[in-house]
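Only one chain is included here, represented as structure tokens and corresponding to the form predicted alone.
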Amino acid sequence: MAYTLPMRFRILHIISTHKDINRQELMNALQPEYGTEGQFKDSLVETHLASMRAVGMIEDTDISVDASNNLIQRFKITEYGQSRLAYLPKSWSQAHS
């Protein structure tokens, strides 16, 4: 049986596997696991990202504007965020390593 992490932890884990990542790329990565859940909303993912930035788990690597004048932010995990990955359940982390 597959174990689904709380979304915020999974977001942190996904960010840790990329040099940097934007919100749309993150949504694409989350979709297979969380796409059918009510919590799978762009606004909620943005709330998680803002919270993780506020406590220093992630940081911006680039901020730009696309052709439609939408703000595009790229994120990377910080050393503090990396340290939080130690709290992943061992059974989950072994299955995803």
Second form
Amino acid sequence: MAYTLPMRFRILHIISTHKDINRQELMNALQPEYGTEGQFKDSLVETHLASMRAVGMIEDTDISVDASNNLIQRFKITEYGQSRLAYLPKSWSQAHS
Amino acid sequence: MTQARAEDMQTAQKLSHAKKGLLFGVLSGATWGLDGVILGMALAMAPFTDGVSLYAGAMAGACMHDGFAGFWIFLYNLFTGRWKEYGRTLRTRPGMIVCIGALFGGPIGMTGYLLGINMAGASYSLAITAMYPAIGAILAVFILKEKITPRVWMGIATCIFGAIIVGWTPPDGGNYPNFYLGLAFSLMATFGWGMEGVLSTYGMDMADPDIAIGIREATSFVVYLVGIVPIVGGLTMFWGAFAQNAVWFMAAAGLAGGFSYVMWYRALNTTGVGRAMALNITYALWAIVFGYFLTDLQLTANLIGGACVITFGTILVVANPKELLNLRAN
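Given the form predicted alone above, I would also like to look at the protein as it appears in the form predicted together with its partner chain.
Full assembly next; the chain just shown is listed first.
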């Protein structure tokens, strides 16, 4: 039976499967696996994204401001981030391929 | 216009993240200083003073400290809905890298530190081990490709120099037949602490820092309890402490230490190894502040001079948060 990845690792993996993705789309993708957990919060996901961007695993593709004056950022995985996907557990990768 | 507004908002968001990292680093140093003062009070109480061997009290105390710190961090992660992340992270290679980092920082670093003091004397050992931020920063440049500007290098060196001044005592002229071996153990501790920062930062690219530090403390506790405390004859002392008042001091030290470690791992992840370690070593300054208010610490010229040097070094390290927007040259 496939197990659940640590959420930060899963975020990197989800970003790698999209051309680019914003935080809300990412939350929607995480929801089935992590939606019932206390860590499933906008603020925590935003912190993960900020850290991953600072160390160069993801980068922005587009930024805009929505009608409610919220910053909307779209992210894609970098080559460096892609190299870190080598650490995905094989059993997990096989179950999700 | 809208695009310009978006760019301003994004820059503000990135800067806020970077400044938070610097704050985490300063808080890690401050609470580590408090932790050291409380731990010192606990180790001066029974049963830790009933010396079975030279190292029994220190190792039993270190074991208990990391155990309490790990327990408090687990409670924090439990109440923030992340307890399942422990098992998930341990099943990945980054999780195992964090565990190896824990061995470098906990048992290897601490054992080297104590053996160094015993074999070479406190003066040389403390001066060598205070250099761990420089070792960590050098390793981070090579392993993580971290970007560190000349001003930050200067800040790291200044903080180290200040910590050496604070801890310096003239060599006591004692007879140390294994002096050079003691220096080697001190270097081992310095390398261990530097390596811990780099390995855990590497692992935290894919692991939540609050979980990584929980794993680190648990790993360190188990290795102490199973592999080190029995060897130095400290098991009776360890269990005996639970029936003494020292346990409350240990629990308080573990709380301060746990908070400090959470802040340190977040700082490593947010500001990079070099800056986080330079800010962490400001504990030498904070230990003076807390020691003055909580114990009968006498302020000497060494302490005040060293504290001023550390403060100057810290200012050099945190001067320009904009450098933190991109930590590495990947």
